[in-house]
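One chain follows as structure tokens, the form predicted on its own.
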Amino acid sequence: MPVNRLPALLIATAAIAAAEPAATKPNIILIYADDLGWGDVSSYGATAIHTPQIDRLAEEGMRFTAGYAGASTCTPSRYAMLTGEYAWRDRGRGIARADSPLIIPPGSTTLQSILHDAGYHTAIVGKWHLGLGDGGSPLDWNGKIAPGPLETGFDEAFIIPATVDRVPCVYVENHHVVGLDPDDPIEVSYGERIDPRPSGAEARDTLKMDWSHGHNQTIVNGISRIGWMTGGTTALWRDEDIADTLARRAVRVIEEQKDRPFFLFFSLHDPHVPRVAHERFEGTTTMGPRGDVILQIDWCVGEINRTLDRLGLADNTLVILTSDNGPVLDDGYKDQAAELIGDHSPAGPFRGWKYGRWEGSNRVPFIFRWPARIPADTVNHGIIGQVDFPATFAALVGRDLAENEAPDSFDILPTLLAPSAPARPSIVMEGIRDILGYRSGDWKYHHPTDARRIAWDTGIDIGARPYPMLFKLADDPGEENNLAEDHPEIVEKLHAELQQIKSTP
């Protein structure tokens, strides 16, 4: 058990004893955006864009200002959130390729398995990106695709296997590709070129969205991707329809499970690249495709809100809205995200982008709405993390966790039910290349590292420095004034705490 977990657990236990149990188990819907920044929604201060459905969640629930993703990239964030264990504890949990094997061991304790065992119907709709198959042989996209989400505790799955900028560009329902014609089998390669058709590098002038770096291999729907793919023509998605397809499937889960407790992990693709909004959202903001797909996210949230209202489920449904990491502008396609940004600040007052260990890289929107139990229109400045979900929901359903289950997860249920209850005392942040930041109270420490910038040099500063950095976040949310030389005793203390956490299994 990490040394920084025990005080919070003692506080949480006392607060739970004082809290009244819910009359019935709440439904739980986790809406997980992809690359949505702290400052990208109007309830967090955005003025160039208006997100009324997300704002409704904040107005009717609790909005956290210091909520953190598990990492500043997608796969490790998802791993930490679903397992309650920091992904950086194993180097094999970095950004997964579309043909990577499943990185959550089948049968292990996960957020979804905890809720499944408590009688919930568990479903994932949307982006997965945690690997598929056992790695023993190449994944067969034309047969049974397993192990996958079902082997980690989900009862049903309708997923995008990895990211939309990677092949294969198909949906997988439970264990099989949706809409596949057996006479047109899928073949995928991330090494040898297998697609004889012109690539994105060779037919650049034909693309509906040009690429800026990478993303120039097989072309699907006029957009070139990472990796090579042939076949599967009838199964290919149209990017413009992805949000609608996922929203319809999410609504269907709610409708089918309305008479029993359910957990829905609604894992959005937007605003990850390629940013291609449905035609009805195209051009609806001044910020180009990135702004348009943020409005598309808000519409998806609205579909959930409207469905819960229509079915009379809103009062006893816990809806969570958050994002897998901070924002990014140029992430491989020329969609004018940087040119049209104007005065909008995707990370709010914080420094950093996706991939880094800065606050803007890891601090994300974090909203909880549960009208039956959570006070409305509440703002909480306590530290919480997505890694806390397994312990929190275990407490919610009365499931005791063993010491080796969800080892980095804190129970934040008391904080949700009583805003004055303490949250986490500290949290570890992960950037690409395994660089770590550590926040304890109001202090933020960056340990020295010789890691370089990300391989494709887009000018993103990931926060790698060969010397320690220390920031007082209340005075310096932008992490501009390094106080390490002024407070060596604090540097030493936080370094020791981080090392202790790292050395504790």
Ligand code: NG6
Given for the second form:
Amino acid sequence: MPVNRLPALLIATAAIAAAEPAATKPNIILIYADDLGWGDVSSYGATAIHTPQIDRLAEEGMRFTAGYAGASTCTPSRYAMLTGEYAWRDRGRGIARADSPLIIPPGSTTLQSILHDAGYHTAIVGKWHLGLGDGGSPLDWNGKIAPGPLETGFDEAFIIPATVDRVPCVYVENHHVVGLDPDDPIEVSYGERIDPRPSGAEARDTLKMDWSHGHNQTIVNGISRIGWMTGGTTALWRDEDIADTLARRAVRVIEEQKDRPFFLFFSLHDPHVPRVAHERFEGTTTMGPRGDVILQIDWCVGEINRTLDRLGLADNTLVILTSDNGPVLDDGYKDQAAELIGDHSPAGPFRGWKYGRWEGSNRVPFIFRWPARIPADTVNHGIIGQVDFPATFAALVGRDLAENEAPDSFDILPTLLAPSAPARPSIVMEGIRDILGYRSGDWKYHHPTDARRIAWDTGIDIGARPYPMLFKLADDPGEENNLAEDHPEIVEKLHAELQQIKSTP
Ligand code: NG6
Ligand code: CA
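We have the form predicted on its own; now please give the form predicted in complex with this ligand.
Below is the entire complex, every chain and molecule, led by the chain shown above.
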């Protein structure tokens, strides 16, 4: 039996359910930034940037210092969070194209299906990046786009299909592209060139934002993207307006659902590339576009805070703020993120970037605010993961999970309600190229691998080494001092634990 299904925890949860039924079904708003680092917000120590709305969540709630994303890139991270299963258990869950098939089996148990079944209205607003369609035939962007979020348990969806740097540059609402003119159909290709217009590689001097690697195919809004696209002119987004569009939509969901429990997955695009803030945020930090879009995130969080206050919903709404993976500076566009970084440390004291298996790659901001039940202004150092959301929210709504449902998910509700309660004993981290890191207690183990060390031509060291690495995080949060040779017995123990997790379930 997984540790998270221990009877004691179930009893504790049941006791809460019996005592205060009203508070057991809080609204849940999951605010999910894209590539925001542990050190990128002021409540986690940033001084070059000030994020008052995020900080307010921390002051009124619980801030975790050891909260982990499911992986250090978007698709596997989101997969783990929504299914409660580590993405690395099966191949094919790497960074998805916009036309990759849906990787969550329709009808399976997910965070959203658990909440839907418990009577919640479930909505996603923002980035999806988990594939669309069944893979049987090429995805037709002009017809019914399915299966997708609705087939995995969402009642409504307003999504960016993959990433903003990938075509098609359009929103999909439920099963259809928003604002599409049928006389101007969309065609998308990630292989053969289908767009005869000058590409980002050819018309480089016309671009609003130059590219540094990849991102040199179809140009939309003066920015070239990954992939080729034609048509859909009336449906194209303007990058400057994406945050506003998503925030407006998220506020609408809250307003419409205010009289019943709802789950809103508010999945932001910022600060992922291309980083293009709305004009009103442009130049508001000393860090260029990357800093400006972090302030734009804070504004989005403010929109949620203000809406909950206005509607009197704040007390019994659980707001979560986290990020899908660690930070990155140059991720394919010349937006001066590296040049203007100054003293700012996007991953705080931790080593590594997006794509890797270092702490900085996987450890992210992680704040929960639920005034009715979670103690305010609390810091929790326990290990938790986004992969724990399905079991935790299942416990919250009184749903028993079978062994094969959300198999890697722990019920962390006890530690959310009382920080002295135990969290996870350990967690697995995933970088690109199937490399795994493993934290158990205060030790971090990197399994030997022959994988290439660097992420594409970004130069980012993902932590791949052909020998084992062992770090004691309390003394060495920056993973500098490899203790594997000094402590072969600990290497062996952690290696055995990781093998055990890999071989089950
Ligand atoms: C990479 C892209 C990067 C980003 C990433 C996905 C290149 C050279 N790099 O392939 O820019 O889009 O995929 O990021 O094309 S994620 O946060 O959605 O996982
Ligand atoms: Ca990401």
